[in-house]
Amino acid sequence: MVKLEDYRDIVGDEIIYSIYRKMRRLYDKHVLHINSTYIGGGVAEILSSLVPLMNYVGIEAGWRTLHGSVDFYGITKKIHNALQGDKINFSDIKKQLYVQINELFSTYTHINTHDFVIIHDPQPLPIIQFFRKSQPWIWRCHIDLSSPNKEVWEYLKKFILKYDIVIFSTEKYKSPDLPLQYKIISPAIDPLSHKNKEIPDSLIFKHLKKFGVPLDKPFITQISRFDKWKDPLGVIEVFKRIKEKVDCRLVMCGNMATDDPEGFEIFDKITKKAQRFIENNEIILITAENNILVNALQRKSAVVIQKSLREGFGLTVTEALWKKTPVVASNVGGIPLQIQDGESGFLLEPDDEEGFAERTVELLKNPSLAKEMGKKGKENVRKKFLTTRMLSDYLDLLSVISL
């Protein structure tokens, strides 16, 4: 079990210290975390790191995930994407099942003993009036609230108002219609996780080559979920354009996360449109959820795209940027917090195909440019988005509204 005390060497002596200090007035307080999954995505990933260091602290911190059929989260996925500003037929016979499923969820989850609800996502989003309230309920939203279709964000208000606090990743997400009380914690990775620790060169080589991905020439990575809004079909016409002037290859890596049903049918696409270049190895598509094949593939990329259309914060930058890797990515969502453009890689409009390929051309032909950018990403990283400075915000909250 990783201890707070391991994270001294990265973080220094002061954000250790100020941790345990700020957990004085918490000490024994019971925090129940619900999100929809408990593997895939980001939301798992973050809670994976974060309730273990809660219960170390001195919290009872627990963890449960929300018990879904595959129309619920069918419905759940189509809510996410009409969140983000997408259209959606929102019947009747939708709504009753997305609320039924948290009611039959509610009469096997207790919470009487606790003194502070995390609710993460729309997913157990309606769970709260299904329980006599004796505490603070927070809902964590992890998702690009900027410009939501009307029809789904009045529909879910009625649930957000029973809340008593929402956090949000950037402040750019709040919805002015909104009058809860908030608070701004942007997400941040483990840097003693697997996926994110150092690991010597002979296990990258041999992760590498167990997934098929040679190492003759430079590749370029986009790490994600396969999902329309990550845009990997634009990602395969970006690698088309690299092509012509830079001999290369390009890894997609993501994984189907159990409350994202829309991941196969977008595989199914990704593969027709590059089918060309996967019989010729040079896009290669791996599915396999394996961390330490993720921590090799963002070491030994030459860069990390990050095309997205929309985005909640963007952890896969984080990582690539921890590992010095220069990443070229869109500017939405919680992107433009981690990177300096110019600075500690490139941002770029996501439509805009033809920067993202001679953005990534430039580091892939200049060499000392990559590296300087990946040794600033790294250190920002280092600063803002790691998991010891989101426990403490987190402390920080709790601190306030158990007053």
Contents of the next structure:
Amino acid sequence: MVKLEDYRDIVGDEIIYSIYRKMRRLYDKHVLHINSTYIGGGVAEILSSLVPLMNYVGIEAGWRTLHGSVDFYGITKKIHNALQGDKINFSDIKKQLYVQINELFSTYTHINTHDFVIIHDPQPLPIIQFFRKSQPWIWRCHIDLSSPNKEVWEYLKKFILKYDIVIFSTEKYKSPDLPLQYKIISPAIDPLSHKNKEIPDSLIFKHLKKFGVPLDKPFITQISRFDKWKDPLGVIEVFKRIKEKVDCRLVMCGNMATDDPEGFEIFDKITKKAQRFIENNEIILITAENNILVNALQRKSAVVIQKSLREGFGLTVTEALWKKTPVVASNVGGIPLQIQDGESGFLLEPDDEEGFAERTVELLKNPSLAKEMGKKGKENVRKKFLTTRMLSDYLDLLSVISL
Ligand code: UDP
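Please could you give me the other form, the form predicted in complex with ligand UDP, since above is the form predicted on its own?
Every component of the complex follows; first up is the chain already shown.
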């Protein structure tokens, strides 16, 4: 089990002391996190490092996942998409099912002695109305809220307003029409997890071989759930352009979150569009759920691409930067918090396929530029986007919030 002290060599003593100082008012406080998946996607990734660390430092922290149905996740994915700007046919039946599943979950979820309840994202948002609230409730939104669909936002607001405070990943998601206290806590990665820790080359090569990634040519990678917002089809277009200039491969590594029913459909579209490249072993499509593999890919990629159309924060960017791998990414959501354009990576408009290709080619042809950018990217992550800083922000919040 990871201990807070294990992070000393990475983050320095000051942050460790300050976490224990902040804990003085919080020992034995009981915190409950609820989200809707234990695997796949950034929220599960964050909770799997944050919750054990909270426990280690002396908070009694628990993590429960809402039990949805296929229809429920179909609806909540539509809500997610609408919050990121899509249209939606939001019928009364859909609204009813959304609330009913939350009500059902509340019947076997005991919330009583907890000092704080933290609800992640829209799936379990309505659960608040099925409890008599005797502690602060926090809604932690991980979604890109830069242009939410108004109808859905107005509907969700009636639940959000019951909360005591909202957490967003970046200041720009704060909505002027939400008269609630809010705090900005940007997500973070765990530098000691299997996904991010240093691993020996022998393990890297073993995993790349096992998952069919040859090393005779450089490869570029996008690692993302199979989700239209990650624009996997656009990534293939970018790769076509890159291939005209540099002989390389593209690895697309994706997984399915249990609360995201659109993954299979998107996966099909990718396999159709990339068929010729897949047959020639120029595009390697991987669907394994394997943290060491993700670690290995992020370490050995010549460039990591993140061509998202929307992005709540983009942990895949943080993870690649932490491994000193240069990143070419869309200037959306939380990504510009992580990359200074031209310094620690390149930022482009999401539809600028030519720009993505040019910048990637530039990095493929200029390894010293790639190295320099990777180095700067890592330092920025060390200062701002490691799990110790996120824990510290949560402790600040829990220390001041009361009913
Ligand atoms: N991820 C993974 N395997 C995959 C695809 C993604 O482990 O095949 C992980 C990725 O490493 C990151 C998380 O899923 O930790 C995705 O978080 P991000 O914030 O980038 O996007 P989200 O899925 O939350 O929209």
